[in-house]
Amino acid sequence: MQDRSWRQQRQEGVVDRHAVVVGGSIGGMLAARVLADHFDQVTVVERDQLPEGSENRPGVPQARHLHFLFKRGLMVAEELFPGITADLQEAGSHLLDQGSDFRILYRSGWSPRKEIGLEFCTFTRPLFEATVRRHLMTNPKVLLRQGFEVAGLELDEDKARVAGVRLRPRHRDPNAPVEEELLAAELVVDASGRGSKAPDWLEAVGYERPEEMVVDAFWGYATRLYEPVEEYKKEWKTLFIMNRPPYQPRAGIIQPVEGNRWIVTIAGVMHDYPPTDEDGFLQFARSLSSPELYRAIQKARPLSKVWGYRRTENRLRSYEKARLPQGFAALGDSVCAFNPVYGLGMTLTGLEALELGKCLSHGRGTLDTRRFQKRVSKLVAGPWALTTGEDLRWPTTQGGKITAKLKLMHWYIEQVIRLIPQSEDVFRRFQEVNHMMKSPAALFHPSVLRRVLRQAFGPRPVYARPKEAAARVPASTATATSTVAIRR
């Protein structure tokens, strides 16, 4: 395959400034929107043939399950696509307050019921993706190439800079010769997600694969859509029954979405995967720490089959430490894919997209690859520590290390969670961290720290292990649970 380098084409005035985004999902579209402020053309390369409306597609197998866009993520979406919140609401989404509309059963009791000014928008993933895509494609600088996959990176003559990507049709005659097309670009951004092939592309052109860390607590979840029971009396719009390490591995959530539907997801950790048959789904829901979720769906009309999902490991690729060619960048799940049960992915990807824009502005339109990857690393560091730290509470978790520092964090977070049912201020600060409005350091604010110390070193109530919760732990996890004292 012969082609002139990007620099040669630029010098000859053949092309304008061009950037390529690999992946047309949420992260890729947010990146493309930011790049359109700095490049003359942005091409988004997507493996799937995308649906016209809000439909599921093969490239996003987790799309049928619950998705969160926390307040900070909603602010980013509105900043990049003004009016998108109103469009989502017009399509039937709900704008809910984390305090007054969201009822959470922590392991220490129910969350306070008071408006705290942290709104989030509820929707199905296909609706959100379709709405973002509709906004993005109004930008004349953005071009979408569907049904193509990236075969590898193309470097410039000096092998120090990316010159583009090699494309090939995803669906092709297996007996025909493979025909590749060179798509020249000054910048290539990998936003292809958890299954990114970028480490292979880099290795193939003589660069380093980034170091990887995987922490897997073996979560699995199952989801079903329901028609709500109108006469069912409840004090919530969203209900979340949390698990309780180490003896209750199960959790569940009900959330309203467009179309006057409930999306119901139940989850289990330590290989305690929820069944995908109707009776098994209901019995799993019945085994949660509270019967509230089961009661809500017991007489509700199912609108779908039950879908299962088990690819939930946390995966971190340290691009900031790797030797990379200039003109290559990675963000979103390509860099850090969190356990989806924490709902952080879309919000954090939005913040990374904004950082991409800041770095391009700092470089007057040119991206300093190492600077950007270091900024991404800084953004993911706090959420990574919190989510993997939570997953490491479970004795069967693989990867990661339980250090003295982590034990201290476990102890402190446990004290904070114990305070939530009795303190609206602690609850608000805890949720401000979850919504990425504040850093995890906010949990150490003097107003929280004083309460933690008073609770921890004052008179201590005796907590008995709930008999019903103990009875619900599956036999398959009993042995693992009994080892928790040894692991800690």
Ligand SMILES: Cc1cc2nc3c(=O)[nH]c(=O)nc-3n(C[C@H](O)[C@H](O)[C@H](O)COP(=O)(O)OP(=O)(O)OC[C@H]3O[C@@H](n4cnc5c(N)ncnc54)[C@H](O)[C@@H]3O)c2cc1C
Contents of the next structure:
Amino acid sequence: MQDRSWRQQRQEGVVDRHAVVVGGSIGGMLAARVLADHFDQVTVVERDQLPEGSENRPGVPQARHLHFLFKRGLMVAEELFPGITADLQEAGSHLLDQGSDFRILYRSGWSPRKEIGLEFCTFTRPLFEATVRRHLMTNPKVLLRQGFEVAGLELDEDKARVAGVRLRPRHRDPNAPVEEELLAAELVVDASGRGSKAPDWLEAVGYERPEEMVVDAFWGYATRLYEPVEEYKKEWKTLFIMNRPPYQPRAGIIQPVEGNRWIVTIAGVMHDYPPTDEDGFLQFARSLSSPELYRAIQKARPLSKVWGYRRTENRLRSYEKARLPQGFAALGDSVCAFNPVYGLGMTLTGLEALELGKCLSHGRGTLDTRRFQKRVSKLVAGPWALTTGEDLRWPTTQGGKITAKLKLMHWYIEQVIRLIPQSEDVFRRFQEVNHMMKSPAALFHPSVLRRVLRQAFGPRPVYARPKEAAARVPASTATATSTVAIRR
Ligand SMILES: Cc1cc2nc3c(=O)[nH]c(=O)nc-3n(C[C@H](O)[C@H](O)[C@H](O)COP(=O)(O)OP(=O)(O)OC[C@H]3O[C@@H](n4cnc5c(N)ncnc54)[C@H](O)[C@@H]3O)c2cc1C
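Output block for the form predicted together with the named molecule, input the form predicted alone:
Time for the whole complex; same chain goes first.
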């Protein structure tokens, strides 16, 4: 049970300090990049065999679905891997303006069409991952152990510090005895995603599982790739038809990706999962609040089957409150996985990786685990409140609480959304918060607040409950719809 190569190197004085990252996806790679500034060697352990190019792999099932990177996330990626934006563009990614290239149908109307200087990057997720990996692997301090899964933590003799991780080959003869290997490390960073087993590992060595909070609105995705036809005239590069809480659960988005393709994701909340058969996919698209998405894909040529995905709950593990051994840290979806519909995961993971670097610099290369996890919890607190708050608009959402503060937030954001179609300024400020360029406090800027207050005393909006949407809401949610009336 030992990693001879590393031990040998250490004995020879070649390697002094070693960090292990669990998971070789976006979180793991960004963490490894930062750790390489502070350790002599960083080993990324990934259970999958990683593809050479930009292909899907089993360990990241979400990668078949629509992914984009907000401006702040792209800035972080560029800071850690200079030149990555240009590489992505060269590979066919699109850098689009959130105002002029994107049409969004909010429940109050279409978003204004004006350049607002907030670029977001669109790609298939495997392309983004492959590009990050290519940049990362140019760093001579980073090693990749693929096809191995971490099975637990090892502590040092006084049980106060992590001494390494236990590894197993992913694919092994089920009849053969399990052979484990100890990979010694001074720091172990868990970036193994939403399904992380780190709470079990901590418990197994006598430490605490973090408290866990789940808020689930029961969203489901269905995604298909298309080749657009040139003759199809449109006023957008990306189209987003939003749903309308609490009655119309369905949404859809078309996004251009590399290879002159569209990735089309349709989604439903409150268990209204989109079908994955061809006809069902089209009918679901047809039932959105605008026919535009259906019209566009009807003309386009399908390039793939339809893939489904339902693991969309918001999940927060409060590591900052748990008693942890020194030398253990966690980031990315392993700490806070958001409902993906808000598109925040990779941007926040990037910000957490930067924070890891700052904490290591502060400790002159030694990580104060509690300090780091507190910083992570601070970073995710605002986005967590916004995303779970929005999910709690749906009557069947489980977890979380509708408090007086949340009701006020719902009311305020509703006013802001009502203003969006009429005001470029409000739209830009709203998107600056989405892109994480500004804190949610920016929504209370006097220019927005003044408009909100003026509007609040004016006529109320009338959102017709679309007949077809009402009929479509599954029976199990029908009573819940009236719950909303009571809650409000
Ligand atoms: C449907 C969907 C759409 C999304 N869209 C967006 C979007 O548009 N924009 C955005 O910013 N974010 C989006 N996200 C979120 C984004 O996918 C994640 O936030 C991002 O991938 C960071 O996750 P991670 O690296 O922490 O975990 P993951 O990407 O889940 O990776 C975990 C890695 O750990 C490996 N692993 C797991 N266990 C072990 C083990 N024991 N040993 C070794 N390896 C292990 C896995 O194989 C995997 O490679 C979306 C998520 C979903 C579900």
